[in-house]
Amino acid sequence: MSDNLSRIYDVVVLGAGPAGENVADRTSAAGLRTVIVESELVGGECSYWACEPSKALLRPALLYAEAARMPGVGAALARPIDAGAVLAYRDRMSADWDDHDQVAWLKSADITLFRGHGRITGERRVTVETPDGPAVQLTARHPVVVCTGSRPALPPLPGMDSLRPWTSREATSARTVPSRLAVLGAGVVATEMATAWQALGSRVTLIARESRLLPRVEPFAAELVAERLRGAGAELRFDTTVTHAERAGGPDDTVHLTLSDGSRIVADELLLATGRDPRTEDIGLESVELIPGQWLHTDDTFTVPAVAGEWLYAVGDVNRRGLLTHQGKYQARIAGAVIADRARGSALDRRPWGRHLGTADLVAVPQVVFTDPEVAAVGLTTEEAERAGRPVDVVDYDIGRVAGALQYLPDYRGQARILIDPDRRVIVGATFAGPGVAELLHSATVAIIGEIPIDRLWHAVPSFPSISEIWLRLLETYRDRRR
């Protein structure tokens, strides 16, 4: 490609989502000349089709549900949610799908941006096909960092093109509220979007091959979410699959589904929320003897060990260690420190919890599911502890018995669970389910990461009356049981 433009940088980053932006920020701050390549919007999936728009849809839904149950307030809610106003708020929180501000931030951080599709073409080399102009050949003095994220994984339904289903992108950016929405899936995207669109006026039918919602969280939390969804009017179909799907087309243009139990469903839109696949199918992995379309396995420094020379890194969803924006940012901070110190010739601190290892990926990945009620969890679940053969003491408490919870909502329903290592007497897992519990999660994360002994936690006094008093009740329950 003799007409290519060639550029040399210290670091080349593929993908300008949260993980890519944070890697580039750390390497640039360390004095390494950094370039980032993005084929869509700077800010990535989280800013425009996931975290930001989905929570903008969910926050009004959760606030309305809580207000409707509060004495002196519920009676004042004479009208349903103003869906148009919520969608406008969603647009604002998604920056109207305009990345001008994020591009300006890259410039302020002295990070070069190339718009276009980047492909690895050899060791430390990336070719960028730009939308307007010749291809650009980028060479990295140090690493190439793959931060291309993930995309919705679509099930093998026949006639997918004519079916025109929603994925998570359409579910978070739709311009109108469908009268009837069928949701295929039982995970976080399926459950959150069922919550949001049911509240905005859709009649939701959720179809899951699993026997319950949210199969990776504690069963008690999933049951509370299912109960509230049903109470809001959603229909939940478990232990079933779609055997046939077609869109009628024409003026009707409805989706017709046949389920494995023989029943039929008609909907205006179908959301497929059945997992994620890596965005690695067309980034040149074959040039370094990796398989396109597969997840990129890394060690705890986020280096890809299958490629010799410690020059290829994978950060964020693409490495499948934790498909969460905040976890991708954490990985980026670690990887940035690794890249900077390797460039300086400095030795790496490979001790657990050292600045060069992503230990939290293995021990304490926090996540909030913004359903009604919220589910917040970090560390092990009971099932995971059993599967790993790790003995734990399970401590449960009804959050609705805490004074602060009753102040929050008089009919508060929720449950908390912590898992305690009986030998080390530290917390190794925590799950909270109930309104407003998202704000409890960081204290649990700190307790697990810091390996704070139970005896020391007794001295962390919760404010009264707040929901955080649940910590005291859990510790009291554990103390009294051991007497």
The other form holds:
2 protein chains.
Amino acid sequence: MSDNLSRIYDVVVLGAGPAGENVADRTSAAGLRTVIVESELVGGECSYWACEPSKALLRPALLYAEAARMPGVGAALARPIDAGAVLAYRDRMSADWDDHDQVAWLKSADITLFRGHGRITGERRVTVETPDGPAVQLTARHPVVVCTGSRPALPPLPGMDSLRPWTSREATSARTVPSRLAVLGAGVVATEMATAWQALGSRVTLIARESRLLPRVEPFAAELVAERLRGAGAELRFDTTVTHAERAGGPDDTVHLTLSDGSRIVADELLLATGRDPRTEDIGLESVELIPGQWLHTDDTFTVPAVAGEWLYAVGDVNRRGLLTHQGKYQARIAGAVIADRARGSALDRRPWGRHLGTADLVAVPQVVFTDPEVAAVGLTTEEAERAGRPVDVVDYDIGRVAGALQYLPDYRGQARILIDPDRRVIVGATFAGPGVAELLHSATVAIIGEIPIDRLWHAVPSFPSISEIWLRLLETYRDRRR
Amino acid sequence: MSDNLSRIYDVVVLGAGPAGENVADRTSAAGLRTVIVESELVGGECSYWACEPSKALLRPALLYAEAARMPGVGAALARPIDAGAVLAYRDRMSADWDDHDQVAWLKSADITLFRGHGRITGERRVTVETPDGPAVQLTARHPVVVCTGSRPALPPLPGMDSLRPWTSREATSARTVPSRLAVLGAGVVATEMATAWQALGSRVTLIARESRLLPRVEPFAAELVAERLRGAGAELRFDTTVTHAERAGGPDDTVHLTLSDGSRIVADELLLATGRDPRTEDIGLESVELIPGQWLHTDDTFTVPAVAGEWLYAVGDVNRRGLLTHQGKYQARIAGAVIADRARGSALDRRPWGRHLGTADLVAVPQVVFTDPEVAAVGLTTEEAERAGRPVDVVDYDIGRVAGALQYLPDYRGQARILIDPDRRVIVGATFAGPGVAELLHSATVAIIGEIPIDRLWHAVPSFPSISEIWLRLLETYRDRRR
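Pass me the form predicted together with another copy of the chain as well; I've looked at the form predicted on its own already.
Full assembly next; the chain just shown is listed first.
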């Protein structure tokens, strides 16, 4: 093996999405020579085929909807939303699928980039198959960190071969608005993309084996979203599966679906959004006696305990602790501190909420679904609490009765719920569904991670007239129930 | 004195604005017979001439401005904002200046209302001069609570007699848009109303003796507002006073102002917004040896210590602890608990953050200024910390560099600052200036009142892509500076 094909680094990171970039940032900042391996665009799914383009499609649609409902403004909206302008804007917010800026950032952070497909070949060893050169052997003095993320899980659909379906990638990067879009799935991708494309002019039919949208959020939130989506003209077919699917071919080249109730649907595009699989099927896991294609289980330091020697980490979607960019970045910050301190021989702080444990993964994972209305949730849902056998006091309030919400939109409809641990008297879960609640979520996240007793929270005064006054109403409701 | 002109209650509340209503709510809920005295509309300044109408004027204007700046939406806004529709909407959000609903609420909460002017006549005694009947003598078994609020402080302007100026009341309730509006002042009322009327079609000239807008917020926030206000066409004249003012009379009936720099301004209306005075000049304070027209100083239980016997309380604007509806309501909840527990002979909990002390007044008073952009602040500003001799670490970050902010508006401009107590390592102040930051404020309020250490706040993960990720950037900035 020639000298220039073998390299030794302190840290080898597989995958340059948000998780990988942030691990590398932390280890490089700690003085560890860090290399990152990426086979596609630096920046990952989030920058090009998920958060950024999806939000760029959704935000104009949601803003248009708010403007249309506001006295004095709605009448000024003389034309429908300009879908072409939104798609061009989406292109710009996705950096035109060019990772130049992110590559420059890696360089500024003193992180080496290898473009190519990386595979683990043994303890602390990775081979990178580069597109236009010989393979490179990388050795890590310290760990290898797997940040390869996730990909759409394609359902076993009869007729799949002919279908050329959209996945989340095509749904976020499509260059024209399909007249008729069928969406298979009920989760965040399905619901957000149904919202975006319906707003941009598609006639959307959403088909879900589930009995409602957004199965992981509180039912009242999903119901508000379903109501608005239906109001916008989308058709929602729950408790329904596809029994046959084919693309017609020929000049119209449409997708024909047969559903479990016997009905048929014709669409121009079909989005499959039925879940995510880990991107671990071809990264050499077999070389360290792990099973390719499976999620990588880690402990709270993001170390893979099934591999001896504490040299293999998994951060981001791939560890299945929270498939969200922000949670991957959080894990990356913690893992970076763990790696740096182990490298210098320091002991880890294994107390919950310390700098070496990803405690928030277990307690307070926030998520905003950018639908109409927005759904923002953190911590436990009622169903999760029940499933875990944790007693909680459930406190509900209609956000549409809050003065600040009515000022936000006069026909405001929304609902909030907090879950309170009755023994510790702290909040363990919160869900807000309604227009403009996205930025409200962090107040709940702070309350949960701070374990602030309810009696103290009474002193956190929400500004009038803001939607945040929902906090006062929730606390009052809880107080009055206990008397 | 005939029997029907004298009444005994447990609690007598003077003033049925938000503070008075909330005190009465709490004392009535505690089983104390409560009477409230109001000479104008039940609901007070907030409902009819402040928060509600001002926000109803501002929110459509701010939403229009956001929509105009959003690709795909701006082009659909073919017409200017419909000022007539906004004014009609404002009427509705001000309940058409009819307090029927609030009177019904008082009844439902078992609170007796006397309409008329109330004056204290001695210990626990109030006389109400009713508009259409004999005076009523009220005696309180427990306390009298003064919640009479504040009124505009009119500056000693030469020529005032002829002027018929707008105060905050006319500025929020005007039925037509003046072509030219002169605004005297630089505070929240002046700046919000300049923003609203400029957006609704007035040509606004703001004249301030101060050298900037919003003297009590961080200068960077005021600068962003000034920039947008100028960009919208308003003229801002700082370090300037009015040396002469008169209304012309005659058919055009315009206001003519001469300024300290010798220049002259002609306007259709003049708004005086140069501060607030307490409404205490005619409530009988002299009968208990207090000075009419002065603010009523209270301790943290909202008791007036200058009056012996703990029977006189002051809640809301009138105590000058925070001239904001939400802070008055907070004080009312605390005062209500104090009054109820004293009435039943229970000892007070005098620990900070307990149920009987208005600790947040001293530590975390939040305020959102609904300008373009919004300014949201809580706790100390840099200048307040300096003045108090409190060392703080000042951490700044450009909100326009946060991905979620750029998704909110692609040309986002904003700035954030947090102040950290270097010894306790907790946040003691926060200011956010930028579009859409109003609901973000409560996260800072919760962090401050919870006294959450910075190391723990790292586990409060902001959702991507939301503006809340400013929190991550601020913490990173603080971390990287300390290395």
